[in-house]
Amino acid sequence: MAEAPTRRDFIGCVAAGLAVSAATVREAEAFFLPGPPPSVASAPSRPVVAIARREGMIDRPAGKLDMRKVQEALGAAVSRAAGEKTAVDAFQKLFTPRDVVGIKVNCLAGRGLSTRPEVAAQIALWLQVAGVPPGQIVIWDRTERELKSAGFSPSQSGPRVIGTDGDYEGRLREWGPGASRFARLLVEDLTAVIDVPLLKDHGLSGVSLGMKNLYGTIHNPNKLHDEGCNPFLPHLSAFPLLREKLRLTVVDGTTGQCHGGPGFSPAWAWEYQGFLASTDIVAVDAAGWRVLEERRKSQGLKSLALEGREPRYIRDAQKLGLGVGDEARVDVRNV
């Protein structure tokens, strides 16, 4: 295993675009956390979705993240999802020092409902501890403008922070019911992807989780929203270019939103203060759907099915063999 980054290494990572406070830097040095005992960390016979929540993760009234609690919850979710003792063990299992890893964030809604820069920074840091060189880690989304709006500082050094910004491959690729040009970064550079979506509602697809975040890898998502994004979402996610590179999905649920998405609607946002993680994108989307339905019920909202927005694409993704969406066949663990 590569040596752990020092404080100076992490400050270099921050300078490369993962801008956080000095207090966060100090907290981020304590990323070696105890994992679950070996008896419960062994690989399961069915897909695992690990859900980790920690009260007080969002420090009020400032609204900043308590990085020690972020590390504890995120580390517990990632390690359990991969069947390992610690987050570093999980990343060593899922990635090699030869990989070029893309951390696909979601910054559409700006501050308040985007992947937190601190969360992306922590994932990038663990990847480095696991042996992936910083120059082979890329945090990216559709545009630099959206990254900036969510609090990221774009950079071309260290772990890069970049937007696709129209740099798509020249040819269309057909993938079932659709055809798209994919981000050149994904096609030519990345060997592995970590999908880091939000825990949020979507006015057309019902929910916006792991599969929906992959719309940010193509040039024409605006053309793929009819019929609740179905069958587009499952077929796109099952396309080999994405399926073969996706290693892990981590839903950033520090803040969730149960209605009014995909834009930020403060009236329906709440502090979930947790993460969902799985190596099965269909299973984690199904679990996130359940979380959002429970929140909707507690707020007196109709179910997504009654609103005509049930995310049918999750079940159709299972039919395609992409993963498991049937709750009875998924091992959901609270850690």
Contents of the next structure:
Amino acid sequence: MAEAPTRRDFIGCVAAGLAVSAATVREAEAFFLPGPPPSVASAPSRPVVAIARREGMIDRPAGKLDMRKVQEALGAAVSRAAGEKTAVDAFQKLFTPRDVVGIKVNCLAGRGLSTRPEVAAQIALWLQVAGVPPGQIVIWDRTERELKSAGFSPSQSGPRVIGTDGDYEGRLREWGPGASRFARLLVEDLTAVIDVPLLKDHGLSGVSLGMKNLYGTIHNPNKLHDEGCNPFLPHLSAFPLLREKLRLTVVDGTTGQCHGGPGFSPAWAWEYQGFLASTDIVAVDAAGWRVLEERRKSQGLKSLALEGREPRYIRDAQKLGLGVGDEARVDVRNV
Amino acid sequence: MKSRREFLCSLGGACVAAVAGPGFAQDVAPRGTMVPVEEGGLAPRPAGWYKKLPEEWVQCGLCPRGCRISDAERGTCGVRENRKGNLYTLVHSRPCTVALDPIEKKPFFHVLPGSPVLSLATAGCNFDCKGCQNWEIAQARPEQVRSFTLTPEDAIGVARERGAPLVACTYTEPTVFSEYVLDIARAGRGKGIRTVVVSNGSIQQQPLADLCAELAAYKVDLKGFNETFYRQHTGGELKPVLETLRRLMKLGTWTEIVVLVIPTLNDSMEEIKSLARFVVNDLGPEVPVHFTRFHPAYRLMNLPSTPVSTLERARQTAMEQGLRFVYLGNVPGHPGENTFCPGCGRTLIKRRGMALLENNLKGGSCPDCRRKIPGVWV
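The form predicted alone done, now the form predicted in complex with the partner chain:
Expanding to the full complex; the earlier chain stays at the top.
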């Protein structure tokens, strides 16, 4: 059993701007998830996407997150995605104390439609409880500017919170249809990645979920938006540097946005109050796409296909062998 | 291995600075005008040449790509950002490279031969050429390079101090920082400093017309002469570049063309012949064309340097089509670097690499047969 965080670790965590309480640490250890365990059908060939929603997750009118509900839903999604009973078990299964884990958040749209700092902090906390030292956890995105705009407080201690800014490796790596410099952090430090995208629409790629968030690991995403980001997204996601390190994708769906993305468009944002998690990035992207399409339909919007921006890259990622995008072959569980 | 700074300094000889460094910043600090710079080194300023679209989208009207950009996103160039339905340039007055070069390096062979030129670039490009020599800055977003503040007025001031009659917007793609280019050109007006650009020619009509009203000369990299090559190896399209060249003629802007000849990709003599015919028929036989030697770079590290014999054949082929001023580039010491009088054959301008050795022109004409030689000579 991994060691629980020390008081120093916890203080470091708070200092990093990660809003957690002391009680959260104890709760994280004791957290037990409801619902049946994964079925036999949930074999690697049949990936699991766990969807967990909790009414009241966003406390109105203040708009703050109810952290108990966040823990409950996030824990349920992550544990089921990993086929474990508790979130801590899930993180222990997916990560070792020797790992250096990057939590890749998405802060492009600033406050309102970015990965919530509280969600990233909760994941960081579970990682610590699972035995990963805080100094080996990094919450990161493209720039400090974007992190700050989303409410993160950059920090170099405890679980670090850092922007890549200009710190890309010097060499160029060919990854199929594109070539990029990757964040030095990813290349040199991280042994594992948790992808924490948003549940949102994207005007060019159709949706912005797990694969799209990986554009934030390279220096030249602006060159890769033609043709709905296809075939760029599948090939980048399949590049060994990312594929071999990506262990888990958790879509932060506390707030979703079904149209007008990737920027924050309040008219199309809604409180989904949930998370989607999977170890299969293609499966979770397909499930997230479905959620967004359902929301679009309920709002009287045309489907993405009719708007000419169906995210074909998800199916092409399956063809590439990156994961399973065919929903009939995915074990989608509401937990 | 040389850093880019060392590389540029060694090439330029009289290098002022390249890739923002404290030394250069101190040099210009006394005149330095401050501009608001955000965290990350961005200096957002309202962009020109775009139109607003519903739902806070914008469409950039600078280059033929016409990027549709949603809030919080950037165009392909990486330096123009939509913020709540307004487009901003992030690089105005924020060059990442400044150096003093000879004009022959651009290369302009018919513009003030032997003149020093203050050369500058910001991050960003609307193409993604696989053989790009400057990809570290051209394919970077502004946060990824070290930039510094140099207003248009300051750039003109530096050029005057260094005895440079010209400012060249070069190295990356000036089209993507057109607002800055235009302001530099306007700042130099009346102060004896003219502005030139070295461009891929992929620009829409209106910004081109606006720029040409102020620029002294325009160099276009014609990267090949077939659409497939353009699509596969540059990320751009040929047709708009040809249109730019035709418009430059109509606008009366002095234009020179550079063709980087890359082994196996654009080096067939059939293609060269077609290219030369286009220049002769659509632009005129007096437009200088430079065939330059490729050296492995960026994503074309697998190809060898262009054999000099290929360049010589290209030159010969182009001259057979009627072109009168055809040069070789990146082959120091080759006779193809020199300017010969089409009338009597006399050597008018002798060069070696980027150095001017002789200039025998008299008032822009051959001293022997008095044939007028086109160019910007005074």
